[in-house]
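The chain below stands alone, shown as structure tokens; this is the form predicted on its own.
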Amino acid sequence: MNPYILAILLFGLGLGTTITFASSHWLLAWMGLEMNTLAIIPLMAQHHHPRAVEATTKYFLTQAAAAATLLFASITNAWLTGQWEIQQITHPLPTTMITLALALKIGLAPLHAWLPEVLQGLDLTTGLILSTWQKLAPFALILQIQPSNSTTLIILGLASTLIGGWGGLNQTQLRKILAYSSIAHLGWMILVLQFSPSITLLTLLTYLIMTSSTFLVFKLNKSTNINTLATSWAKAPALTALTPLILLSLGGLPPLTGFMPKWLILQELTKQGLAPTATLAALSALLSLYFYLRLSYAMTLTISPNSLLGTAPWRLPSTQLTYPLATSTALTICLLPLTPAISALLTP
């Protein structure tokens, strides 16, 4: 892609998210979300492959439907209450509609079906943008509206953690596994949203770091399914040794970074008297852990010639920048001891 066009599209992505962050009016927030969607569509369709075009079309249709619902709900709110302010949304009908529209935008279960399909059709770089940056603007809006009925968010959160775990069990394609992983992590964030927004922000931050490092590892190895992952030792032995730690951090095992948000969320849910919800969420984390372990096993515990089917790749020097990968990997593995400091930073 022409670097000037790429720069304009990336600027559009940044500007759309910033407008949504800065807005206090529903129309402006909607406009930021639309800019975000329109800026990523050319990036998704840049490889003129039928699969990419199909993924782009599916993404456009779901995002347009969510944006239309959001606009309809905000107009309904203005009609019922006379308010356009994001903070002043009080009526339960528009609140629920907006929550569901934003859930569709970020891919929360049961409105998640588009996410694995879309991610599977994209290259890993665009997939990384879709899994991280594109979640920020809708999430900022979810954080600002306080739903009158907390049950909605708990149902969305629990459904997402369970479906995110179950859906990934049977997959061999890495991008689909990462899509289900994303659904499960978003479910954890939504579960604790109304009780402690600071823990939700902390979970979002760790999710962004861990997902970035996972995508960058797969991009360096040019891996798109489990079989190609099994031959990555020939390409980057040191990174292959570290990757199971990244994957187990995503699964939430101590003493890695990913344990921190799960621990705090379970603690908060128990404090709020929601022990059954916390138990169900913890059990659903086991489902996710299974497929991360499966990836770890395929990557490091199978030694040639007994590895999974796949030809060893050429050891060609990679053109990918290693600084982002090194930084995100270090943060994915080592942030747990800094939990008190990070929690203090994010607590208002």
The other form holds:
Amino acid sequence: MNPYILAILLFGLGLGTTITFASSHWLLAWMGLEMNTLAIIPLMAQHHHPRAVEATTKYFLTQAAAAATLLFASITNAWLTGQWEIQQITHPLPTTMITLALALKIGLAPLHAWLPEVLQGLDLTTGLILSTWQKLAPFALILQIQPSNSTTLIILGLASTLIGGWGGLNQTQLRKILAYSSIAHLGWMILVLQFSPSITLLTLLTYLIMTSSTFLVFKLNKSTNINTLATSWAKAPALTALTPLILLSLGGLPPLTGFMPKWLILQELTKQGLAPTATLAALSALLSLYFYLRLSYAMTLTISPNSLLGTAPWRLPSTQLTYPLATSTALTICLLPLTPAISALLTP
Amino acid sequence: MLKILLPTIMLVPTIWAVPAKYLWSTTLSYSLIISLISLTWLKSSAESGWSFLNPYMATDPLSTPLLALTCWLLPLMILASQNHTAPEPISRQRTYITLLTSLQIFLIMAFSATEVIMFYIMFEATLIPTLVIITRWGNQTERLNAGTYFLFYTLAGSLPLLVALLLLQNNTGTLSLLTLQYTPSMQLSSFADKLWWAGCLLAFLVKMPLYGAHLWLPKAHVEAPIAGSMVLAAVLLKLGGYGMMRMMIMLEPLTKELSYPFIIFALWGVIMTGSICLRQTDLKSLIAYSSVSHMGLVAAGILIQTSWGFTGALILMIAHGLTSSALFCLANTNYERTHSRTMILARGLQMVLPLMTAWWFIASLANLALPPLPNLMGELMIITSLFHWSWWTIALTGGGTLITAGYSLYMFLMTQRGPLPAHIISLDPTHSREHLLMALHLLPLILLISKPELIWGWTA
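What would the structure be for the form predicted together with the partner chain, rather than the form predicted on its own?
What follows is the entire complex, opening with the chain shown before.
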């Protein structure tokens, strides 16, 4: 892509999120979200491949619908309460509409159906931006509204963890697996939102780091399905040895970083008297763990000539910067002992 | 405490820095030195029971024998793995020993943890190196299934444990073992409290394993390479027993009624898994089921909450750890020569390897709990306390002892006695390494005859 166009689009992406972060007026927040959507659309369709164009169209339609619902909800709130402050939403009708609109924006169940198909149509870099950067602006809004209807959020959360777990079980395409993993992690974030937004922020940040690691690993190996993962030992042996740890961290196993959000969320849920919810959420994480484990088996724990699943790949010199991958991998594996520091940092 | 933990952590850079031809001898001697220093823990001096105290770790007479066993096992694992990893490239050998060492680090931290959440995190952390050892270095395709069963059975039990521990922390304000024994006992009466009780124990019962949740064990033990089988049988099962013993303090008074079905499962499991052993064709599978059988006795001993029960459980855990690991090493000597675990394929070995027969003999006698070995002491104390709890258990435990003797004899006769098959035409003679390995397993067991106080736990 022409570097000037790329620069403008990336700038637009950054500006959109920044506007949403900085806004206290609903209209400005909506504008930032729309800028994000519009800026990423050319990035998604840049390869002009029919599958990419299909993904772009689906993304545009869902995000536009969500943004329109958001606009409608904020106007309703202005009509009912006479003000446009983001943190002053108190009326239940706009609150529910905004919660559902933002759920559609990020891909929470039951509004998740677009995410696997959209992610599948994108190349890994754009998919990485979609899974990480595009979640920041909606979460800035989610963290600021004070949702009062506890049952809706818990149902959204549990449904997401279960659907994210079950949906990913039958997938062989890596981008769809990462989409379902995204849905599951978003479920965990929403579960604890009404009790402790700082834990939601912590979960979001750790998820961003872990999923960046995973996307960057797949990008380095140029693999998009499980079969091509099997030959990654020949391309990057040391990284292949580390990737099970990244995947198990996504699955939430101690002593890796991914355990930190789960631990804190379960602690908060039990403090609030929701022990059965906590148990159900914890057990649903086992479903996701199954497909992460399967990825580790295919990639690292079995080796040619035992698995001739992928054909001999071209091993061209890679121009990918390895610094982001190295940093995010280190953080994905080793951050658990810093749990008290991180949760104190994120508590206002 | 850090005198042992930090050297074990520093073993990891040592593994990667040492020149290739000194790798195995260096790691072996290093880990032997660590294990000899760990024996100093056995002399516990403090009045309160907790010694070698620092804010996060301590040892007491319950954890000390298990810690010494864990530290003792690392050199043995290294010794046992030297041969089968020899054809692999050197960096893979280094990775293998690093996995064994990281497992050791997590186990030391688990057994010496004073805070129950730290114990939980380390308990779970042991799963990852074990999973990698089983699925990457196992020899048959079934190892993937074994790894999955191992991971998911353990996690399905331990995730409710996490929720139960967090609930306990809300209730008592702390989860430090140092003070938890002094908190007043809780009013536990509702159905939710009974679910909480089950949540506290389920993880450890799956780990031990209790008959009924034991399906992961034969798979994992059989498919693992020798070091994996050794550490699984000797130490990882004991994590379950140790966890149960620690949790029992807080679970009063529900345990009096709620433990009935689990005691029955445990005792019935002794009989059932013992009987299965009599029909096994796979040697490692026989030893794995024998582990289930012994740990069933341990589980029953812990669940009845008497002092003899606890003491017997601890003694049996240590003795079984050494015996089972020795038996797996013996089975591995067969496997390395014939590349098969089928028993009838390598029979009558007394003709060919008579010195190994001596080790088979001692190990089989230990397995069937011959006096004066500590295996008998543990079994007898558990059987006696169970008899005191209810006269009827003698039918199950006595029958179990009989069946144990039966299959131990069967295993010995099948592998050692009888005619040598015609197809056995060349077997390597026994390496000195293998003799050393067996001696290092069975000598501590024999020495414990003279000072069993070391492994008596709190009643010492």
